[in-house]
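For reference, the chain that follows is the form predicted on its own, supplied as structure tokens.
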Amino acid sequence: MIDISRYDSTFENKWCPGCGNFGILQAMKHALSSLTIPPEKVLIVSGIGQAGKTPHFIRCNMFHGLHGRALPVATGAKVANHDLTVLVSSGDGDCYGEGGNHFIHAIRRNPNITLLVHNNQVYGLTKGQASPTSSIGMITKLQPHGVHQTPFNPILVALSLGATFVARGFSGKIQQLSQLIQQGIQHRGFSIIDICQPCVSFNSINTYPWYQKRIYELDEATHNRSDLKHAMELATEWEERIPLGIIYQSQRPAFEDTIDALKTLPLVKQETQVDQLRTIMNNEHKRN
């Protein structure tokens, strides 16, 4: 039996009863406990939204940033301190909407961090507007005639940009999701886990029963996770069948491994060259 109590927080949780975030929170605690990572060695970075509140409910280091800006903060933290296990907790609106540009370039850089996207296909914190992943025809308070835009496909976008670890989980399958998070953390490079998560208050379409009729787990014995072409085919499955598991995995140098100044020591362990900084500042002052 895995004891997750060491990650319990004292903050009061105010998510809606039945919210898919609860399953994700349990899976995160279970994954960190299974890997025996001490809370002080964990950093969870988040943006704005219900998903952004997740690090409040886990005992660890946390950085609650601006809307859509979690990934650059997480990248900087990992560059500064390689010993930290860095996770990003984001929502579909936070990551794929406001943070879409950072999402693209984080994939390109391939920092050794794990991105968990709580994808409920709606803006839950701001009371139910359509998000980038909302399905066509979905009616909301802001889209009374239904959504007309094509939904953003994060799996397909990640694959096309060269992501080295691409997976999908479901908040209703906590054990499998925990395993995916563990594998994402252990992967050296950028790991994205898009997590299907029902919003019981504002999304009456993508419910628990809706997902249960469609989700299926990829067969580890037959699925070749290094086959990019097949991974892209899996990425297009949605309305009738939704694959869960590691869709694609490959290897290339992590971002921090490509920076010459970090090959000996991470920034946090390097001595600050105060004299050099003072010279630069003095020269800049004289120039102005």
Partner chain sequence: MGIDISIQIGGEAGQGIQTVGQLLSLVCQKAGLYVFAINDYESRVRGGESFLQLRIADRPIDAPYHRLHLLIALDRKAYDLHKSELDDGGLVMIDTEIGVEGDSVFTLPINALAKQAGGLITANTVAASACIGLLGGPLTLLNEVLEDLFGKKEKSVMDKNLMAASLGFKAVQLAKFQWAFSWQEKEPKGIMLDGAQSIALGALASDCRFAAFYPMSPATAIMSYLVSYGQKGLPVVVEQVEDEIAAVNMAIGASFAGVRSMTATSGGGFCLMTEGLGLAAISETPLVIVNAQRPGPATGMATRTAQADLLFAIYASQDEFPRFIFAPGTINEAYDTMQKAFLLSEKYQVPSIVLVDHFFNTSLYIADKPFQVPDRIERFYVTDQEISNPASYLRFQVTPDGISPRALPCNGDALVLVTGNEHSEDGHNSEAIDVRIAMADKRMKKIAAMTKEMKPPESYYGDAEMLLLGWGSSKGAIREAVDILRKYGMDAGCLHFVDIWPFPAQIVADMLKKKKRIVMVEGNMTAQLGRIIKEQTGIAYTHTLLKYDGRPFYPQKIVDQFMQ
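Remember, it's a predicted structure, so these values are computed and weren't measured experimentally. C-alpha atoms forming the largest set that superposes within 1.5 Å between two forms make up the rigid core. Residue numbers count along the first chain shown, from 1. First, how it differs from the form predicted in complex with its partner chain.
- Annotation for residue 278: C-alpha shift of 2 angstroms or more between these two forms, rigid core superposed.
Structure of the form predicted in complex with its partner chain, given the form predicted on its own:
What follows is just the one chain, with no partners and no other molecules.
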């Protein structure tokens, strides 16, 4: 284990007291320290929202980019240097709304990165509008008659697209969340962890007690992670019971594993192929 304080950032944290993000932050640090990945080998990419600010609060490399666009940035960085452990810190608006298309295609692409979605079912940064995962009927200042869209089900969508690692955590269960993050990082491929998280300022429905009443941990001894059909059933559980743990896991080549140019050294560490370039330019001469 690496001393967890090595991941401490001195940057002032302005999350609301009681915010679920603190638990997620703690779990991230714990997971990195447990896996002994030093700060300089870690890159956290984020988009916009309170979750997007997370990498400012962990000492490591950071790319805090545009709203919804963390996954493409993370994929590009991973392709350029696959020695980096790449985590993406996103939220329900950032990942399932603005960045929905990238979520879909990252699953198809299966890059070896770990996505943490702080899913609090509301927009926190912009002060309380409905998010893609808000419950039907949730009343906000901007949705005074209640949300009328069906909530986005990230677990079910991920499973339907062939995701290779789909898990759900809870910001109030830091130990378990750290375990999930560790397993996600160790999974070779795209690991998705949807993290249920109360928003103490703007979501008065999905509160700590609301979650405490519903969450349960999947029994690792009996839960068959490779059973897609069962995983899909678990994905539909929400109103009565919410399963936590690795819902589904399978293996197929990670994006980087499918690219010949990445079989050896990371792209950024490879030598410039001056001779080969000259051959190409010369062959252009010959061919014509």
